[in-house]
Structure formats: C-alpha cells, structure tokens
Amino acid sequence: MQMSSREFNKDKENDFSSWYNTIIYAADLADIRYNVQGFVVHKPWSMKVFKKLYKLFETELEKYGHEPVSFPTVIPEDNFEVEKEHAEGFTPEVYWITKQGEHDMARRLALRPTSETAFYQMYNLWVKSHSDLPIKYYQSCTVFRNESETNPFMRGCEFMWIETHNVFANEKEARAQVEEDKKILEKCAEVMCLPFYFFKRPQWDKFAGAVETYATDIMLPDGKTLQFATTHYLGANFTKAFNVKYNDENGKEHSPHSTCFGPGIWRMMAALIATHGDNKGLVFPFALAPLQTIIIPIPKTGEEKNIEKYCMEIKEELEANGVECKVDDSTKTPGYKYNFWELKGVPLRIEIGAREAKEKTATIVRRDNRDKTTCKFSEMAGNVKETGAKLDKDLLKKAQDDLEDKVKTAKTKEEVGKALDAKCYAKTFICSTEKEGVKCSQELQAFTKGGKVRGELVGEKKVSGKCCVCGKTGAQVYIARQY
C-alpha cells in the first residue's frame, strides 16, 4: 500500500519496530506477500536506490584496482568441504539443490552463502607465479541463507551485496587491503550520510575460516547495531586448503594470503530508512535518492496552463544538468502531494504557482528541516544542486552526533545492562583471552539480555583494565544489542 506522510502516523523514536516495518510497505519499498516465506519483493523505489548504492561502491571498488567478474550461483557441496572450519560454520545456513529434474543428483549443489570456496577453486588453476598476484576480484550478486527470522533489508533468506576475494603475495599486502576496505567504507559511507565503528571482531566471533574479522556496525534508534559490511584477513587458510601456490623470482614456492570483502548493499538500505527517517516518512540523502526533486505545480484558475508549462521548463533545466526529477501533474491537491512525496523520501521540493511562473522563480523546499529558498530560474539547477549537498552533509553531521551520543563508559556488568537499556553501546573491558573471554562474554550476553561483543575499535587506542564480569585483566571492547 502506499499512503502520505499525513496518513503514516508512526512514532519512530517511541516505536521503531512498528515505524520501521509500516514504512517499508507505507513508502511501497517492499513486498513479502510472496509464496516462499523469507523471500522478498523488491519494489521500483528501492530497486532504484539498490542500483545507485551498487554503482557507488562498485566505481569506489575499481578506483582501487579491483575488477568485476561472475561466478555460478552454485557451489558443489565437495567445495564445502576442503576448508573445514568455513564448510562447519556455514552448512547450517545452506540450501541444498538436490535433484535434476527427476532424477536424484550425485552430488549436492549449494545455493551460494558466500563464494570463498567457489573462486577459490578456480585460483588453484589461475595462479601459477608470482607475476599472477596480486588478484582483486569482485562481484555484485545475491546470496542464500536458511534464516529462521527475517525482516525486510535487515536479515533474509535471500539478500543483495557485493564480495570481493583478494590474493596476494604475502601477509603485508593483504593486511594492506584490509585498511583499504576500511578507506572504500568511509568514501561511500559519507555519500550515504552514515557515520559507523568499524570494530576488529574478537576470536571466538570471527567469520568460518578467517584469521581475523573486521565488521561495520551502525547504531539504530531502537538501541540495536546492524552490521552492514564485513572485511576478512584469511591469511593463508583458503590458499593452502585449495592447493593455491605460486612460484616467486627464484622459484621457490609459497602458499599466498587473502581476503575477502562484503559491503552489504541490502543492509545498507535498512540503515538508511533507519537513520534518516522521521515520523513524516523516509528522507534520502540527495546523492542517492531515487528521485532527487519533485515539481508540484499549484494550480490557479485561469493560470494552469502557463503554470504546467513553466514547471516542465524547470524539469527540462533540471535534467539538462543532471538532476533526476518529475513533475506531479496529478489531480490531486498540493497538500495531499506535498505529504505523499515527504512520506517517499524526495530530498527536494520545488513549489510552483502562478506567482513564480510569471517571475520566472521558484520556492525550493528540503525534506528534511523544511527550509524553504527562493531564485530565479536561471540559478535553478545550481540551487537545487547546492541544496542537496548542503541537506546531505547535515543528515551526515545530524547522524555523527546521534551517534556520539550514543557511547556509555560501563566498569560492571550492570553498568553495561545501564547503558544498553538507555539504548547506547557500552564501552568497557572484557577477558582478552579466547577461554575466558568466551565464557564472560555468554554470561554478560544472559545478564543483559542480548549485549554482544562487537569488538575492538580499530583506530582507537588500545588500554586494558578488569573485566566488566570476572575483574581479570581484559581489553576495551563494545557492547552492544544486535539485529
């Protein structure tokens, strides 16, 4: 259903659940009325920005040397099983092609839920020698996983993102790509006006097969962290279960390092809704919004025709230079537009009556503060393009502090319950070794109903102090809720 921003009625910041999953279906984003439960529908509104958002780190991926490729959908259950401890995290997740048409198959075929163990095959006959590396794969695709809980753009069975699988010659230079991820992260991050931590996972929660695990958390406003991306030092795990080697100037054989990378492209739509939004409806940032601008002409008897005919001259101005926009000729009234287009998340509104199409001027409204301007039409385009720039880095400044605010310093366990329950992350100290640490952090995760450890945050200097549980000596980590 679609519906104005006037009929929404949804309070984000008292009830995010309801607002959250009344706007996907409110603003038309989604549909999961379809016959295989976790499976969505993925709307024209949210397809659109689903390209841009694909576009955006895909030209950020190739600014840094990486290349697109393909890889089959499929993955023979025998690949699994070459890297044990990946094949024994993920098997629960899988879905299993089984038959042939009617006839049983040999060998199963899993639905991809991540494709290290299908390039991985294939670099075992792609890299021979040193002059092979380094290798900078990646596609755009969906993956597959059998989850029990779903939630539109949050978690499903079925999900858009983009995997990068790198080989290099040595530790060094994967570790190097590693912080390069970070740097992709930031770049697109700051066009989708989403600050993140971006936190070094402790041992006992790092991916199936990964020597460490670096994870992009963002906080939500009901308290809970959504981790929208993923980057992985495999070290030399996946290259030697594979039998990858390559021979170096004299000859002599090694086994490279690798990583992998997974900005999720279906999670990042969820924190935009999440982080933008308000009680009106969505707000997308300029840059990436399905429709940058909307004309609403205001109709004026006897004035309709020059009105019609100066807001198609803005649309064509627009257009001219870049700007995606569309002028609502409906017969609906101008409130009834103004209140549909805001609950759609349109960064811009540009108000025409019979005033500014005899001035050759227009009313320039933002979403987001509703702060109206008013120019000529020859300055329109560079107006409108200002506007958005400026309503994009205030959305990015708006969400930084949100997020700063969000950070409580806890010493106990009940100070980490505290700081959760008020919504926020809590920083403080958890046993640094892997035993122990596991054991604190299942008890602190019991205690406060759900707090994870999300990590280290990288960046940051590292200090140790007592366990916020046992009062053994620990490392600073946050704690947070988690979707």
The other form holds:
2 protein chains.
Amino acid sequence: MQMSSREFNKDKENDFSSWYNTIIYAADLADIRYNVQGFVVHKPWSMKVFKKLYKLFETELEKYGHEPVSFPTVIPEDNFEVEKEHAEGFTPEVYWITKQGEHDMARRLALRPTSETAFYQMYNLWVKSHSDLPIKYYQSCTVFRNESETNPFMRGCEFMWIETHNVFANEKEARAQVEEDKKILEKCAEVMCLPFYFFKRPQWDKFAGAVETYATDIMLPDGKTLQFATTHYLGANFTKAFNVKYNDENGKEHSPHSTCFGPGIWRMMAALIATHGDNKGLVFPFALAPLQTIIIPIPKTGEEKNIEKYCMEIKEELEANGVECKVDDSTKTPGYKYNFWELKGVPLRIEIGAREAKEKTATIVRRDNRDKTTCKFSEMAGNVKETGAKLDKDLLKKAQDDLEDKVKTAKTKEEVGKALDAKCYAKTFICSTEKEGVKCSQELQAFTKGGKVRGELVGEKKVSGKCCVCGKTGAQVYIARQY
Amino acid sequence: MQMSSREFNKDKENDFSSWYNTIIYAADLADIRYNVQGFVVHKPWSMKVFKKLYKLFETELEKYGHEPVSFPTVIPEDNFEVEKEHAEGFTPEVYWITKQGEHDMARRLALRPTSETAFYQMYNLWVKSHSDLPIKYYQSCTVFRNESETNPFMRGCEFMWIETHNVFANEKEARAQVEEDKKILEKCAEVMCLPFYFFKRPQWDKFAGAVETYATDIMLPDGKTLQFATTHYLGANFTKAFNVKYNDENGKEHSPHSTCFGPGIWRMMAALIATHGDNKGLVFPFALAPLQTIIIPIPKTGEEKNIEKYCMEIKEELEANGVECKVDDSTKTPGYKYNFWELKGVPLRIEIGAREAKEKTATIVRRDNRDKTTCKFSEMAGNVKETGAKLDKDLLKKAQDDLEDKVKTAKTKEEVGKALDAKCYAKTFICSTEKEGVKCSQELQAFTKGGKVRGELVGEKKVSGKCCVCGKTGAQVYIARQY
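Counterpart to the form predicted on its own, namely the form predicted in complex with another copy of the chain:
Everything in the complex follows now, all chains and molecules, and the chain you saw is the first one.
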C-alpha cells in the first residue's frame, strides 16, 4: 500500500512542506489515518530507526552515569499543582482520565505531558543524605500534549522522547550537567550527521518552572527551525516545591539543585528526514539506517542461478561482518528497484550482474551522490563499512556547510526580515534577554511575520550591540522562524 | 535508601509472599509508594533486566519475520464496540480519558488494555491483496487495566509487555503461527532458565474474541501458577468485525485469519525473581543480569594500591570481552559487600586480595551454589563467561527438576485438592474442555479452594479418562491454583 517510487515527484527546495508530508507516506514511515486526531501509527521503516536513535542516546547517557527508570504514564492532578508556574504552563495541554470502568474517579489523572511532578514526589522519598546524590535518572517513553496543529515527527498529541531528571547537591554541579547534556548531544548529533545550535533561550521563552532553558535547534530547508532537545536548569524550584532535602556531612539541611534534559527522539526523525533527503526520497545515514545495504541482482538469461547464489553469498558475508542487508529478489525490474530503495533512503546499493557473479566482484553505489566503486568479494565487507562511514561524514559536512550559509548578520528589523525571507537565521542584537526584552521581541516577531528570538548561542564569544528594534545596547542573539 | 542485606531474612520456601514483597524493596527493584494505587516506579536495577528481556524477545521475534510498529496509547470507544465479546471482556477494566485541557471530549478515549481494536482498523486500510499478507507486527509497550489487587511485576494497573498482531491468508498459516510463538517462547525461556507449560486453555477461559487461547504458565514456589504469555488464534473474528478483506490471485475475496501473541515482560521478571531467588536474595541468570560480575577487593595494609590497580585491570579485561562488571571500591567491609551483592543477585563475584594481585590470579565465586574456581589473569575472561554459562545451565536444570516433582496424578477431586495443597499441579481428567465442562470445573474450583483447569498440555499425547468430578470420559488436563 505504498506509493510507487515513480510517483514520488516533489521539489524539496521549493515546496518543502509538500515534499515532507508526501515522503512520510511514500516511504511508509507512518500512517496518519488513525482515528484520533494528532495520533499517528509508526510503521516498521521508521520504528527501526527509532530503535537505533533510542539506543544511541541511551548508550551515551549511560556512559555519563545516567541510569534507566520507568515511571507511570499517569500523574495525579494534585502533583501538578505543587509547582505553580509548571501547573499553569501545562494544564491547558493535558488529557485527563476521569473514569475507571464505569466509575468516576475521586481525583483526575493526567496523561504525562512531562514527568517532573511524577519524579519529584519520589525524589522526596529517595533523597535524605548527601550520599544519595547525585541522582541521574532517565526514562524513554512517550508523552502527551493536546495540540491542535500536528505533523508527523514534528508536533503530535503523543510523541517519543527521553527525559532525564537529575538532582545535585549544589548549583555548580547542576550547571555542569547542562554542559554535559550539550556534550551528549554533540556526540549523538555527529552520528545523526546533523549540525545544530545550542541556545540559551530568553527568559520569556523558558520551560514552565525553570530558572534557565537551553535548547537545541536545527534549521530545516524551508528556513524554519525545529527545536529537538531542551535542557533546563531548574535551580531549587522543584526540589523546594516537593520538599526534597538532604543533610550534608555536618548534618546541615539543604535544598538540592536540579536539571532535566529532553532529547526529542521524534523530532530527530523529522530532522533526519528533512536534512538529508532529496528529490529522489529519503537518505539515511549508514549508522542509523533501517537497512544499510540493498543487494540487487541484474538478471541475465541462463545466469539467474549463479547471480542469485552470489547475491546470497554477499548477504552472508556482509551480515557476518555486522552489516544489515537484504537481497531484493522480487520480480520487479532493476530500474524499479533502484528507484524504490532510493526513495526508502537505503544508503548503499550493491548491483550484481552476470559479470560480477563470475568475477566475484561487486559495484557499490552510494545513495547520496551515486558514486560507484567496484571491489573484490574478499574486500567487500570492509569496503561497504568504509563507504558507509564516508557517506556519513559527507552528509555531516554538507549539512554543516548549509548551516554556515544560513546565518546572516542583521542590524535592523528590516534586515532581520530579509534574512528570514532568505530562509536564514538573522544574527543581530536585542536590548535584553531578560523579561525586559519581551516587548522588542514581540514587535520583531510581528514585523517579521514570526521571527522569534532563539537566544544567545552557547559557546560563542559574548559581544554587545544595538537592539535591532529599540537601539538600546544589548546581547547578540539569533532570530528565526520556527516549527 | 535500600534495606541492608543483613536485614533481609525471609524464608522463601515457607513464606513466599513475604519473601517476594520484601526482596522487591530490599534489592531496590521497584517502589510501590507512587501515589496512584497499582502503578509502580521501576528502579534501575529492574530496568536493566527489562531492557535485556525486551531485547531478547524482540530479537527472536524479528528472526521469525515480525517487524516493530508503535501504535497510539489511546483507542476511541467506538473501536471497542466493533467486536462484541471483546468489548464485554475489556470494558470494566478500562481507564477512560474524557477531557482535553478543560474541554469535554466528543467521545471517550481508552488507555489501551490491549491493542487489537487499534491494529485492526489499520489492517482494514493496509490489507487489500494476497500480496499484502502475511502481516506480522509487534509493539513493545505498556498496557492499562483497572485492577483492585496489585503486586509488582505480577498484576498491575500499568504493566510492560509485547503484543504481536498477525494476519494470514488462511487458517493453516494462522495456526502455524501459534506453533511458532511456542518455539519463540522456548528459545527465550532457555535464556531466562525458566521451564514452562504451554497449555491450550479450556473454552470458558479464553481471550475475549478468540477462537482458541494458548497460555504459558510457570509454577511459583508457593504452588500457584503465573501465566506469563498468551497466544490466541482469533479465526476470522476480528478481521470480519473490522471488515479486513483481501483478494486472492483470481480476484476472489476472503477474510484473513489472525493471531496475537503477548509475551508478558513484566511477569517474566516476577518469574525470574521467584524461580531463581533464595533466602540470601535474588539470583539472576548471567545472560540477563543487571550486572554480571562484581569485583571485590580484600584490603591488606600496605597493599591497597596494588589490589586496587589489579581490580581495575580485571575490570578492563572483562569489559573488553563483553562482560558487564564493576569494582565495589566503597569503604564497607568485604563481608558486607558479599552480602549486599548476593542480595542483588549478581551471578558472579571475583575476590581480589594481596596474593591474587601479586600472582595475577583471581577467585571466581558463583552466586547460586557458591562454587569457587581460581584462574590466571590470561584465562579470566573466558573463565568468567564459561562459569556464567554453566550457572545458567544449572539454574535451568534445577528449575526443570523442581517442575517435574510438582506434577501429581490425581483421579478424584480429593486427590486434586491434595496435590494442590502440596504446592503441585494435579494431572487429571475433566469431562470436557468445551463449554460443557464449565460446570465440573466450577465445582472443582470451589471444592479445591481455587484449583482451576489450566488446560491440555500442548505436545503431550492425548489420552482420555474419567472426569475427576462427574466420572464421564473426557480430556487429560492440569489443575492448579493461580495468580
């Protein structure tokens, strides 16, 4: 029930939205026809990538001392009300369970929109002494938000993510965790071949209940940014609200400081699709592809058996070396198969004809640039893995170059608008990233039809300059339209 | 915040319930103090095992051609009503979402108690032609049941499982899937070191909407059985209800036959704990342990540095060979550490004193029987893996022997009762496993205080005999009390 690859004919550069929505259906990644608005069904072709994305992040988190936990999907209404800002921020987005069987429940349960209020009531029980700290726990799960406009992998009423909830003895350790979250993202983003910007969000755009919010944005081809991870320094806001305390070595009581980090696994899929795909379809990095190599026999009369046998030998050889591959032995033509697997984004293709079967060689074709190399059977596994690694490196380089081209310096709100219309970030100044800056930011947003202050770029040298709206001296920030 | 191992002092054989509930808390597997009744928090020590259990089953399912999908957690009420028996079976157990933010919803959404009604509406869209079949999809997720009596990993309001939903062209292929499910269970159970019985349940104890239900039971130490997987042959009940049809090669329309299989990952944890543990605490199989080997330094004045250094060398050597291990370098005494890691169920312990550090040897101690072996550093990785594999083999053998001792032949309902009181299965006859047998089964259940017909043992030669209740000739079945 999926679109033939010949029918897929969309212009990614000039009509990204149509390209994106069509490829999700055409490549059989998800089905949006489930009969609850905003909830999608994930098909095997996306699930295989989701499993790898989860493994990538979980492995990296565990290297840094995070440990897995799993909390209930439901949170009682009372918990929400403990941290006031948080409650106000999330209540409008919550799905409420009010009945068990045919009985009304005494109190409502929320489907978790995020799990701070579930974790902190338990941290209240678990944290007593300095020796109980730090706690660095993560859970891989879905969360629920009542959204009206939805789009697969970008915005949904139920989506996949990881959430870490971390408690530290003091502010210094908690702030170091923000740095560590950035490092984890950098390592994972390299595997995804995705360059990103790590911003400190302005005060008016922070997480409900946080002291500071840091967020990871990626620029999509239509010039809108997609936030795909956030990390929040929560100070002692949540620990105080939930009465989490510990005694230090001298028996003195303290409120610990805490952080949370939310790698948006769902949105990473959107970023992978949007960044690497082309007008032929998807392009998956070799390290994360649902299938790494497709082997396609080129039939020749009288030679079918030999070709088929040799294809199977290659499959066995590659699998023995840890490469995920498959022989497409369907009755379609080779041309049809090329198009089909290109649409699906399989990074490498191996073509086997009568000559290759006889000479024990193979031609390896890259999905991204169609470069071909020929090698002997004995070198094949090594060659496939090297070619895959090279493809990934090139995907990252290309995406990095694209991003560099997409930052334009702007001095006035007119110049900001021009940069955004050119599908770029505007690098400019705003009078303040504290609450006082909100007026200029709103004026800028209205003037540029949606340009928002994404924040100060973490790691970039701090310089100050004149606000592009009011002219007062302020901080250097990046402006972009966003998803 | 966990119990010291010296405080753990429970008699598994004679007071299993107290042993079980204490070990969950003492070994820090889960916390039942979450403030919604019946929902538990899973701590890292159990989550590491859950991740391995999921991987074990997912890998095996994929070997047999199943592919991963992920469906929404919510199912609209209308879907439930499509298959009448199914709706009646599950409606009393359902949690209902009735509000989004502060708005009442037009129709209620169920938190999935199982996902047939979500999958089949999509199968209606996906299945058109014989070439779309078979479909073999699985999802790893939690499901929700409104239960009043709960117990961690045995019965909960939210629990972890895998569900497969499979559609085939005809009855023959669908029935072959039931056989395949049994084979998958056999392979996974061997890794878990758990012997099980695969029963065909009597007609009065089948899944709501199924033609036939097969279920996997394990016998716990208190003589009650725990069902930890079910596989259902659904005939065309669900495909007809959801109007799923396909055209064969001649264009003729058919209703496909379907099956589902639910490995109860949560209950497998309960079975692992209950089967292998002893009065010292947990015993995890090497292949599934949250930590495979603990390295414990035995301090000697003046030799601390050498001992510490050698412990780290062993850790690196074992990790390089794929063994998960840790050095316990805390300030507690070796004796305390032995008890602690025995309570936690780590299968192997390596003791390193001054002599071992000097001679580059090590003593490996098994958790299950405390057998000790000494080996050289160069042989250590191989030795640890062999000892781990041997431990697993012995755990399985012991559990198999236990199970064989727990089957007693019974001719009368009095004999059945005696067998159950001796914490055993009663192997006897019932006049019928069709609907007509329900009367005798109820009488037997009342007489034996909870003895239920678990069904006919699949694979055992069919013999007939006199019903232990009414004396009419009927089928050989197993009776047990159950969780």
